[in-house]
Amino acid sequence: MATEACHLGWDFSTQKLKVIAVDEKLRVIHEDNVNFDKDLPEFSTQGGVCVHNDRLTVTSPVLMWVKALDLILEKMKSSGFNFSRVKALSGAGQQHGSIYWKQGASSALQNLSPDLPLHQSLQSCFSVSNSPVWMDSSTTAQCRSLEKAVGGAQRLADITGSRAYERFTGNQIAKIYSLSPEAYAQTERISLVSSFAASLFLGAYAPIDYSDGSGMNLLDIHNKAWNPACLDACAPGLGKKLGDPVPSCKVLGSVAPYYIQRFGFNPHCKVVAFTGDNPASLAAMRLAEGDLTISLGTSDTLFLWIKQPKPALEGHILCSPVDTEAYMALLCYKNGSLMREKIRDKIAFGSWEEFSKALASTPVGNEGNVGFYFDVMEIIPKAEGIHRFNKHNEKVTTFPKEVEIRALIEGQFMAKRIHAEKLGYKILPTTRILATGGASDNEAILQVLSDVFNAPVYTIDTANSACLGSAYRAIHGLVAETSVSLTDVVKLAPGPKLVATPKAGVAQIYQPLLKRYMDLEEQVLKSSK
């Protein structure tokens, strides 16, 4: 029925602006996107970004994002999309990117003319026209200086959930303050990509939410407020330019009159705080306490739901986007599917079928043989090369084909379990592992994952997960203040599919093996230095 209410979920990602609409039964009823390179060629981006000559500085033009919103709204309007049905909207942005609003920009935002596209009204509103994004790694000096200011890398992680990272926003702001003090002085508000996008819909500066704010090296993740020592280490008067952070499920207000007049939005349509793309994906997967998602892609990424975080020098802890009492942790590994494919090509004739057959034919625990496979320098641990150990912990140069395949897969998953537990993750009787990404359709690999974690593995369709999570969060935002959980709100959504359960007796095999793996990892790390 064309008059049924719906909710919009937006994703301002690196390469595209995407949107989906879901109806009251959580069915996707509309999808659209704008590809920055293809649809907005005048900005000359490649993959949505501009890599500068130093190869370290990576930015995106702010007006490109604004123009993309103009474009997608016009596309939706001409396709007959009925904006008056939208009850609420929320969204996600690529994490860490920062936008610098010039003095006077807030009045331009509040007085948008419905006769003009947004990019015309806002073209002179930014003191920095090219926003640093998550791919930027030009701020090593600022990272060292921030860690030093607060008492070291571990102390910074204890406060903010992560040691200093080049892409994190505080370090990017510090660089802009040091290289362009005039641009910084002219800035009245600094937004993340998520809060910038929410500001466009609100017609006023939207606050940064706790979850995306945790990716800045500035937010105290325990008391949910900016840390004064971190702010002072980055730039003067920074707290005022950031504004106070808010819970991720907060209703910020109604859409600006601009959208009502130009596109026919309902005047009561609410804007729920936008968050980062990773937190929004966590919402789409409907993780509960003790659950984890593992994305088995080019790189492997773990999302964990944690109650009592233990920040470490590796990985990131962020405030949860769906539960103000909980946290999410992120662990990234560079040697994901490319390493699996390399071994497959080398010893399984390039065939996943051969690879899986060999994997399934070997015993759980691989008779004590353990391997570390790092084609490129790994993030955790910071090591590279291939390192094989027999059951006596002696280094060996080769393994038989089947042993090599199991050593690779078991090793990758044991590492993930060990690092997750170091960050405070606990496997509970109710734990579910949600597997996504390319390797999530390989049953033999998922069986090993289930065995190593001693928990059932499910697969879930995550196409456009940041958009979907944003649409779910828009619905949740409307009722969050009545203590209704996201899980209650989205129980009608299609559930994940069970694909593997742990074999009997695996815990007894992996318990000692995990301990050995941890000790051997320490050895590999020392030999790589």
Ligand SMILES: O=C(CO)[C@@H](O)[C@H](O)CF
Contents of the next structure:
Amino acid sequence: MATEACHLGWDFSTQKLKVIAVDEKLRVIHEDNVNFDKDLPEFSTQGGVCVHNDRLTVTSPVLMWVKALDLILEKMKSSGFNFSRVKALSGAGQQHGSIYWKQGASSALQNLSPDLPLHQSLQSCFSVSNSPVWMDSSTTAQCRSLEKAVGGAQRLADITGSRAYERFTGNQIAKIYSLSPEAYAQTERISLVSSFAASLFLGAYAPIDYSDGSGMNLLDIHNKAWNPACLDACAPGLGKKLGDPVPSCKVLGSVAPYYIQRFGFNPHCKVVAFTGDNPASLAAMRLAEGDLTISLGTSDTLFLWIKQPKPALEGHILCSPVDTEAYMALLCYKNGSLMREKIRDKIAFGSWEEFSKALASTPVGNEGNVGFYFDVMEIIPKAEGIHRFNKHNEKVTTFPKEVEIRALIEGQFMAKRIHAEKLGYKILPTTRILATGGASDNEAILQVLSDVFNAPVYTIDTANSACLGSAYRAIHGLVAETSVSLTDVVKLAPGPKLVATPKAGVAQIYQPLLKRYMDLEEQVLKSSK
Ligand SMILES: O=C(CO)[C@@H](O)[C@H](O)CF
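Coords for the form predicted in complex with the named molecule, given the form predicted alone:
Below is the whole assembly, all chains and molecules, this chain first.
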């Protein structure tokens, strides 16, 4: 049986619990997962969650997550996984979700019996059995009250990196405090999904890390401490229930005796602070300053590396999970692949080949034609509908098909560049665009991305990025005190593949077009109100 050291990366995501093991050469030597719906049907979740009758409240049973860990550890043990090889572990969790530990739960955590599965030992440890998760949007009243309490939406964004969002944890805690004050009073500790998972391995309450803590509307992202005005606006005595936040690379301690006795973990196996799934994915992609990741999926999501953040009313600024002096920004767009597929079906006969041909046959800058394609209400800007403008900024009702296709793709990427730069993102000579997600298979689309950002585009496989990033962070945590960067620690890992470089002269074409796009977006926003 192999005995070489390895590191574990966990991901307590919305639909699954996933684990990945990498050896000292960063080769993946084990992967496994538990699908909540399929493997734990007794919890009757759909996509790992329960959508309540009001269609706004969305929760997940906390004991489902505990039982999933029991299951996956038993699966690994019966497959002969040698836990004594594990030098360190870290992990990720879906962001914003919250867990409420009942008075006395800490002693249950500290005295786990190796003869029992976790879910039996912890079954009465939670004052709220159905944890609110990131898909919940039932806390609009709490959001407005928090923004009012601190001096407005922009003030809250300046402090915490985001205006108030329904899924953000502070607003969720405020709702629990107002609807179930007795449950709140019985709660001795509140965790995020990430720090809850770390607590299970530690056998004690684990602290919230700076990066995932940035998704709560409670953490001051500049001094990395809970903001008293935000805490007080959400619930009394909240700071004490949260504990102090820590840097994401912090070694929290060794794995609890439970894991050594029941599964044969190494007594010296270290637990490195867990973080959110998006920050963990950023670690997997080993972004450096000036880099940007764009996930071209159902929704398009951008991760940006930012040194001097400029929080705005759109997007989110989080403390970086890999560099305590830096930040990451998150921009989400609803009209991503579904919008691209709709235009493909409508005017390219449903064929990506036709779509790409049309794209490649039209000039950079589309002869000044600009389009906004919002099939559903967009997040940034909060606008919907299709809006086309010719080179004289006159609204037109149609474009020729190939012009329409280029207007869609150029418009989607110009918007992303404009909003990223508004948050403080800077395109540097070293900038790399890392593309992932379905549409990153389409070279014609990536060529437009490269031209609009005037930067090279690489593709990277991020199938299990939050797990992989967590394994990398486990390795980095062991040497972080020596101020070695994560990128240096994992430089042996497989790198991204170069797929597009900007065409000559594109900067001169897009500079004025980006300005026009920004002005026209304002016009579209006003007409949508
Ligand atoms: O809400 C989100 C980020 O703000 C989602 O990406 C969740 O982290 C998904 F679990």
